[in-house]
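Just one chain follows, in the form predicted alone, and it is written as structure tokens.
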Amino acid sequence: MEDKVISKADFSSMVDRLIQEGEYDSIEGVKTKDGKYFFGSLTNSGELCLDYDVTLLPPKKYFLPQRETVITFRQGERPAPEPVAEASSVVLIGVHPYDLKAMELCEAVYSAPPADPNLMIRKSKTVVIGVDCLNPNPQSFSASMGFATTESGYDLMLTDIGDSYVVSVGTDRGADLLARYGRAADATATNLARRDEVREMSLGRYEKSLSMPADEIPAILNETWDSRVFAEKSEVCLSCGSCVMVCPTCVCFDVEDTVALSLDSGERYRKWDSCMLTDFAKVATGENFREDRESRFRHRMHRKGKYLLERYDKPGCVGCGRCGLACLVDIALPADTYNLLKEAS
């Protein structure tokens, strides 16, 4: 890996460069809109923001749509199924180091045999350029997961450092995109300082925190899953699913497939699920194996602090702060209830 530095009017004449010349079928940044900031796909660098705290929804949904056909199908005589798996070349600006490592997880679960072409074709052909957050949002705890920054995950990393990013060189990939649309130069000792400077100062804006080290969660967990705290969180929880539906790590889908009037033509398509939703759970025959909120609850926390963690050997969850932005009852953010179950256990 190697560092590099580029003025902030080089990375934006960069920017301009890549959306202009068009060897990419899109070039999507992260925007802002009425004080929300969003991924959407940039026609200009003046609409790109790198220094916003969190975006609405993650980056997954470049690699996991909330809603994509997976087949087609012809009726008749001779059904026939084509499966779909179609990908744009696509430069994604601005992914924080919290969503890189979502992404890494999201990339583990999919690419167990047997391996899910759709995410596999659009991670391939995605180049991924992240950047620092340097002003978390008020429900952001990722320092506390270890994820205020990252050494993996992306083909370019930014660091804001004033006039100029540090960029660090994740791969091939990134080093020739620099070099044929950047004008960046090596980056000094006093360059690298800097970031190490800016970094730590980030460290101080969270307001949000574990109370224990992050790899005691599965233990906490384990030893409190009769906790009242389950009982009395779930208590006032709408079922709304909209802590799961912003959350970088959750990869469930649902599977339904649709019939053209004419009868004679269909797609099947999958679009994103939660757990968090009364019917999640319900099986063919009508039972419900997590019919009430505090069994839904319950197995959000634990998904997120043990069972992902277990089987992939990747946290559930990343400290992005999304759920707790979004929860209306202010019950969603899984820091919260950790801190809760230690102080209970």
Second form
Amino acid sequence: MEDKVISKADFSSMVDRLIQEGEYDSIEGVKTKDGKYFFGSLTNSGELCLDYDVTLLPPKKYFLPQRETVITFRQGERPAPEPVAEASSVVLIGVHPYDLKAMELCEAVYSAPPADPNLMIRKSKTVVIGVDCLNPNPQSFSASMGFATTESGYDLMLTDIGDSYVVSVGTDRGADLLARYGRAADATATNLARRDEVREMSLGRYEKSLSMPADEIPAILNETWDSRVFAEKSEVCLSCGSCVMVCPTCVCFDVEDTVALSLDSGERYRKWDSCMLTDFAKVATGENFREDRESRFRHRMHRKGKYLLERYDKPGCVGCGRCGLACLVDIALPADTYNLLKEAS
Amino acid sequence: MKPKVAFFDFTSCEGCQLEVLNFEQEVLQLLNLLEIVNFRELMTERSDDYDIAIIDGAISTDADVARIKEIRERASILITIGACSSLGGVNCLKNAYPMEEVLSVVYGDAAGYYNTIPARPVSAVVPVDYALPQCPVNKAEFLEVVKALLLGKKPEIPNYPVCAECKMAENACVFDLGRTCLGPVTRAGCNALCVTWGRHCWGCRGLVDDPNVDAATDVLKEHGLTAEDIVNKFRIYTAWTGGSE
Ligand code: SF4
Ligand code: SF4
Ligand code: SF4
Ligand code: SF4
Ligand code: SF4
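Now that we've seen the form predicted alone, could you pull up the form predicted in complex with the partner chain?
Once more the chain from above appears, this time first in line as the rest of the complex follows.
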């Protein structure tokens, strides 16, 4: 679709107008706290940081919240379970390409039969404005995964070219939003040349990379099931689950019921779960299929590099680096393990 | 018939009983479901006829040992609330010193009139059905356990580290802010309360079942703590290492 250009001042006005006019239930964007970044509700455009490196949690939380009610019920002869699928309208501003690719994977997972309506409803009510990542965090290897930039997954995509943003229009919905709220002009050949140049420059800023083409990862994993790399790395694993909780492509949840104190009604909710936690693969008899750290660690590496790709034809890791930043013992980054396995094989 | 519930306190600051008394919203509904027959902070009547015993405080005298054994015999379900009864808690800090010294520090010349033994969790003396650590007890978790028992369900107490909840709360990790934390080995269930409110985890919910203490110790060392600092940090809530019944 077409490419536009908007000055930074005009983009700020556009954000302020979106906030003020109230057409959408909320305007969410990247903000800062404790020197870190996170997606949160914007009250004015001044809070928005678009030159960030990475957010603590991925924007996945808007589509798959940490905890969400899925059914309400009444106790008694007729429990009358009611499915719950609510969504408000959101404009989400500042999503990096790797997170957009990760959302495409989540969508593929949740729309496969039996389809899960909750994520899809939220997705349909969210206008996504992406931004190219020009300052990757020190653990990011998304360039190696081919996700330094993306051609899909957004309604609008911004690239910071200095005083202004080039705006790539991804959907009619994006074009419509820009036309109604922003003062954008058609991008010139110079604007587009500058966009290609800043994108190219960003590629040199990745400190982590794969030592092989990404599509070789499944084959390497196939050959190295018994490799000592898994045991050696996982010895210091804290089984804390942080690497999974921060991951934009992790889709697992646990389901629990809770009742009101009156004991006559209640809800079933789901909350994020993590395959790195000790009891994740424990079943009703008390059997635990992945009892030791090594088998959990190996499982996660296979899940990120192979299982999801084989099932959904999309990589299970987008190289965002969050797991590497979160892991206190520095073992979680898939690229590090794949490189070691490659070396050993 | 409503189940009869009795509360008993042992060596503690009574913070946990006060926390339970703070259930303003829920107390009336709870009384529809349960009959409270013994609660020193709340009432003067006493009864020895109860189904569920709820204990706060650590065991730290010979008399405590006899009393908790008697309670265990009468109760069909015994629940410990708070770090003191569930883990031994801060009371166990005294265990590092000879008991005579502890007595004379606390009671001076009157030390001879008192008895004390190394402090221990209730589970070190009698079997405990459900332990709800945290200092003070977590009200939401307590209510979930009460509801589960009334419905005949098995209450779920998390067996994973605080870090998992801390990430879900989207906190910046305090290790990245130049401080240290026991979250990586501490049992979750508090939603990383202290980190969310700007501090760090002290470990008041005790260790997870299979903590990687060696790896956590290395992390603390890398972030500037000495071996002694680390021992002291772990000792606050988890000094008791004598196992359970
Ligand atoms: S596995 Fe790590 S690098 Fe890959 S997407 Fe998840 S958090 Fe990002
Ligand atoms: S790999 Fe790191 S972040 Fe993941 S569970 Fe193990 S210690 Fe925690
Ligand atoms: S656990 Fe904490 S609040 Fe409860 S009695 Fe012990 S010291 Fe007091
Ligand atoms: S602040 Fe503490 S609990 Fe939170 S992630 Fe860091 S180590 Fe874990
Ligand atoms: S964060 Fe740690 S110290 Fe604070 S309540 Fe939770 S377990 Fe206790």
